[in-house]
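Below, in structure tokens: the form predicted alone, a single chain.
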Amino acid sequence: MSERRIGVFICQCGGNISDYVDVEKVRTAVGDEPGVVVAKTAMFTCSDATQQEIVKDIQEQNLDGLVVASCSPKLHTFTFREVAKRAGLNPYEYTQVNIREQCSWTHTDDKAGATRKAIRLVRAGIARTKLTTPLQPTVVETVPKALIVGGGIAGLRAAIGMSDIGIAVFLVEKQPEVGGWVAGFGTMYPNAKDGRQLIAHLWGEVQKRPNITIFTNAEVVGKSGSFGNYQATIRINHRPAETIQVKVGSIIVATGFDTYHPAEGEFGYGMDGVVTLPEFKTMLDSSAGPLVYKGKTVRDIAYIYCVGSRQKAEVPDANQYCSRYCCNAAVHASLTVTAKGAKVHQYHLYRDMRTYGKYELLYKESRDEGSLFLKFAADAPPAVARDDQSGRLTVTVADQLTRGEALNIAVDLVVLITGMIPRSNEELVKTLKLPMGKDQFFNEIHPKLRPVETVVDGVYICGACQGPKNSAESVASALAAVTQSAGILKKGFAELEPLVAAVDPDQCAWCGKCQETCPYGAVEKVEVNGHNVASINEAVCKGCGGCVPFCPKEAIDLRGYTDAQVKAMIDGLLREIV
């Protein structure tokens, strides 16, 4: 007989569960197990008001665990932790279990079968529960220095936010000058701001501030240290190229985007006449007057929208997502045309129109100067030619706003409206052992709860390098960033999760084969009573488990995740439902 008193609550999910899963089912199928005192169904577990039933049901049935089944750990651990402190439990003693992502979204079409599943999940959590002992968390103090990698507008505006809340902030730039890409542009949207001034604001802002100390032509190359007290190498890349050492708390990486580069004969990239957004934008801010190419007055332009962007599964290394900020470049190039005096036609012809948020002013105000826009099908985009008799470009798009209609435009410029693409960083990524997603972009741990955090602790993202972001969203995140990271290193300490690795040391023998697999440089030989043992640096350690299988003594368990649990867990998931 189990002598735990565990509460478990089963979510509902507004219907994303309960419609696929029979939650009443579950309740009474998991309310007799051992050392179950409290099974209770929710319409959402997350609302104020079952959080404060749980809380109240953990008090006056005085529970030592807690299992929550909804949605996915990534959402919502956090949230039930607290809930747990509030109640008086150690945070450590809850189990979430996952019958949404994995169970209900996952078996729409077997209500049955999923229920019996969620069955079996649950069983596993408590099984879990049952062996869960109380864990604190490991307390190390921080140093009030960060290091921030990038030095465009995102890297400058959080070195500024830093300064002015009392953090020292080294700043490494890897080209000779900091700026990034806004450094070269003129006007931008949506108030007509100059991008060179912009930057040469932020600028005359870093030399104010004596705290801020500037690296230009240097990379990070080595890391050190845990969270709260790294140590970064800094290699600057003068002639001869020396390194030097910096002992930073916290480290935000804002290293921006690439453009994408149209493949040769891709819409007619590499024709006399077809450029890149960019190389367009080059141009504009140039003319002092209406719009000239090589020589000629322009006046007929087609702009075509979601080059490299959105593109095809089959397509190789394809960008499949929506590069976000181009739709809102290119009307804005468009009216710049305009600004320059002379009368210009100008054709946009695009997939889906994304001018979001306030920016939809901007496509209002190109239509109302003259603009044409016209929509293509995803699989029929635009053909790019040259008319041999007139010389001038013919771009050929099926109109789907006039039912198809093919329509041959005869233009003097073919801007190819590319997107954003990452950067290519791997040595950074090496070194900072950064998370990247699917699209290649850097990787946060949660898009809405937290945006610029990364599962690496200490280590935030901000800026374009997460995503494709246009500039006053790039400050955006990188304030955010500056309030992740000042708020640990103004506090002075940081507490890391205790869910780490532990050794056993009358068990191990020290074969040196966990420090050989640690990726994090977090096992040391150390002697205890006479004996060469292994050591875990808890501040370093990840919890990632991956030591624990090679150990030939079975010395090293996972706090949170033991070999008990684990097992228990799967004699969970195994047994038969009656």
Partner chain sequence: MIAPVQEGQGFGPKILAFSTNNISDPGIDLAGSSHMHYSPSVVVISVPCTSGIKPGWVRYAIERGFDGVFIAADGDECALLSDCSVRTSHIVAEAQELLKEGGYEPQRLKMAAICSVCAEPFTNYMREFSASLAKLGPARKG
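Got the form predicted alone; could you also share the form predicted in complex with the partner chain?
One chain, no partners, no other molecules: that is all that follows.
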């Protein structure tokens, strides 16, 4: 191996590191490492002044590797990659070493131990950097058009957002009409907006924009190409069905949700007078005056919460998650009942009230208006039966708030507060290779840090297809997806991380194991010098490294995490400290 010229910069982080790690000792210990030509400490390596100093050192000392030992790579990997770039050093010859979150801050009780650990960590970073090679991101040109799947409130809002930024939109809706669930809603919370009017307004805006093309009765059935330049096949289900091809740079999935459908007999479902939340909402939205059910004015209502939500793992196809919007929706529905006049006794039988955020005010209002809230235990759910004599429905519940006393409540209507469930979209999942979580909703990369991106580059998710959301939250995530997507499409090109799998064709004897194990279809069989070997499509590979352990010839390495690099890091971490 040729002698490397590596610069190491150790951050004091204004005391966050240097109070617990003797940074001078670290500098001395790593300054003598073979290949290290610069070793410095700095008060703040991320400050402009130190960045300039690093650039200067890279250029003057002709450095071919950079190590910064500071905070978590989450915070500054890109900062220092940019520093390297500015100095003319390949950004992938840079390694960030975490001596703050994973060292100084967690060993505030042991300065000597923290210092020794920091030396080990920096040595490992140097060892890794020694084995780096210059890498170039895969640059792909992007088509300034987007495909939006789903024409509910999220999809429509996303289409308008994209259009306004100057990106053409193809919107594909499975149903004959756009609008989704919200198009069927009357008054919604928290602003008392009418769902039908909201959708009509959005639809009006869509029609004003000539760069939005809508396909109804249509589905996405094919996707080829890669990020920035996808070719999507849309099947339009006319008589006869036809398929068309569109070229798009990104895809936003906003396919929404379904609602939980109770089994026959579940909390009395199937009996006259036992309805689900969506059924109840329809009744409410279509009645002008006081609520009437089958010709009779409704006087007493029982709401049973958490139907089809937070189920025990033993239940077949259990929905273990909290559906999160339903407490608000139920409380809001009860206020709508009150607003329609006529005195109605309303009993809310809940497990836990989760009217989070400002919706807590709805909960208070509902109590103020006279709704009664009774808490049942998860293992003692309410029972619904019909009283033979009176013919009325009876709900039996043990109220936890009054010492578990069993109460029988006679009502005209039982409303089962059913949660959102993931919509079955098998074909779309297969076509777009959408990752799904344990609960079968679509999975983002990170719920907080990267909430609308999926691991499939250029494919974004928003709205209730990624988990229960109300309409305001759906719209917010739709706009986030627009921003993420448009940021790249407007630039005209995208750079993909080159930290992907790489095959050594001399080692590979093509057994096909790596191809079988890759869910993204990134491995191709190619011929090199008359031999079949594996080859990685770098625009498709996600860089998970999942194929690496499967290779019997050890012919695959994940760039940035190669076999040699990991072993060198292990050695670096173990060397004696003198």
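Residue numbers count along the first chain shown, from 1. Fair warning: this is a prediction, and the values are worked out from it, not measured in the lab.
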(request) Choose the entry from 494, 23, 432, 452 that sits at the hinge of the motion between these two forms, where one rigid part turns relative to another. (result) 494
